[in-house]
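In structure tokens, the next block holds one chain alone, the form predicted on its own.
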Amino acid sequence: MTPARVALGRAGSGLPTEALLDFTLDHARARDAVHAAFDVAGLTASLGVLGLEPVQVASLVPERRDYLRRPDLGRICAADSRHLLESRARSSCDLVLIVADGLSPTAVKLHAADVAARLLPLLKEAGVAVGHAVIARGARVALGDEIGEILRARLVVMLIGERPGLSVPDSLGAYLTYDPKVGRTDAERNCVSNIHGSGLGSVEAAFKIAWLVREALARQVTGVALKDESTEAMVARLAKPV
């Protein structure tokens, strides 16, 4: 009932050949996901179909190997990206939607556009307007704080590739931060994680994100002070006759 590696058996003092080969394959898939190219052009096109016009930005990370070795650089906007965002910042907005490569560009390529497609109608239904859409390269979660602060957003939602595991290389996460500004901690964010084909589906993930967005804006808080209580609302919604 679980993909966890338990009760694998043994062959002498080692693992059975099949278990060892499976482990090696999954490890290779995880490494490939980390080092996969970030398909910015494809993502831009997919978001464009949804009516979004994303602006492209980058962190201070020069190359992928630096991204892995220097997490701090992934939390800071490059100077040209900061200037670009400042040129777009006019009035304050409800929400900035950021799609970032993170530790699994593969996850972003497979799931981000689908989650966004299911999320946007729910936000519209809740009366929440997406002020800006941003595609961020070389990004860590905290990069959203600087982006949101520059764009004067009340709330940031970042869809980002999560660290690949040995059972799932393509897991997407969604991080929500109210009143984003440089220096926010992870305790001040909400996370909807494990979005992938064998985990949380796009429909359920979008519903949870939309619920958290609505409650975050109403209560003016995210993080440990905002608990995900969307399950009852989802059950009630699914129970409604079509």
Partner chain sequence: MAYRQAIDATSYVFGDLRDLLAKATPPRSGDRLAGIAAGCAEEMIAARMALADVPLQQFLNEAVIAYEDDEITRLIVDSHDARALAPVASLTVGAFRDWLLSDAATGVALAELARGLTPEMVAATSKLMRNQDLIQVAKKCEVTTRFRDTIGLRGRMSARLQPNHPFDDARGITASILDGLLLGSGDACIGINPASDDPAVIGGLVRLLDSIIARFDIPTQSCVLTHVTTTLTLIEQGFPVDLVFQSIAGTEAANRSFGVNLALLREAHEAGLSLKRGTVGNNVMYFETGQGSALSANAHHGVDQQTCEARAYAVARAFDPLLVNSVVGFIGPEYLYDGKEIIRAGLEDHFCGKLLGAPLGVDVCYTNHAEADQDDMDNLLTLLAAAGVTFIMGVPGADDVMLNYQSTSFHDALYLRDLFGLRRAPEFDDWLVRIGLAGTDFRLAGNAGQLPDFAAKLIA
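Starting from the form predicted on its own, produce the coordinates for the form predicted together with the partner chain.
The text that comes after this line covers the one chain and nothing more.
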């Protein structure tokens, strides 16, 4: 009926011990998710298996507490990362795929490679080539604007850890930005959020992202002007026998 914590009983005016401990466990998990180390090596390896050779970059954020306090720094590439990207930039490309830690490195560890594995065949089928793959540390969503601009991408897809909730510490989000450049606003992005075990599964998420990629490239826009109408297409597609 509801995931809310109802009918907990009471001990005097307080919470019974069991309810208290349940709550503190969930909070502990959410805290761990926020502060989990970002496993760049593991992620590089799992993306490698998919045939991607990710470039590793970082924002200006020196450490985690600065990340939480200074979202502005998380939106700017560190100088050496910028130089690295500039050395990789070639002629323009359709798509840059970025995997970023965001507010839940745990979500990235658990779901990012899986979503990418489901997404790549769909992109291939649509004739969209992944120009570059990037792993970004200390990243906010807008860091993708600078990365995409340097790599001359028509479209950026960023998979990033979402703010952990008490019930779900490992939710992943996907943000799409057409014609990425510094100064884009959130109204100019599309988002597929709530990707996790009890939310949107990686198959459905990959389908939605691929649908949005195709439409964004065709209509040359993301954001409020591009409505996610993928559900109908997905129902038709997933109903077909494989």
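Residue numbers count along the first chain shown, from 1. Each form is matched to the other, and the largest set of C-alpha atoms that superpose within 1.5 Å is called the rigid core. None of these values were measured; they are calculated from a predicted model.
Taking the rigid core as fixed, one finds a CA shift for residue 229 smaller than 2 Å between these two forms. In a rigid-core overlay of the protein, residue 218 has its C-alpha displaced by under 2 Å between these two forms. Once the core of the two forms is superposed, the Cα of residue 14 has moved 2.6 Å between these two forms.
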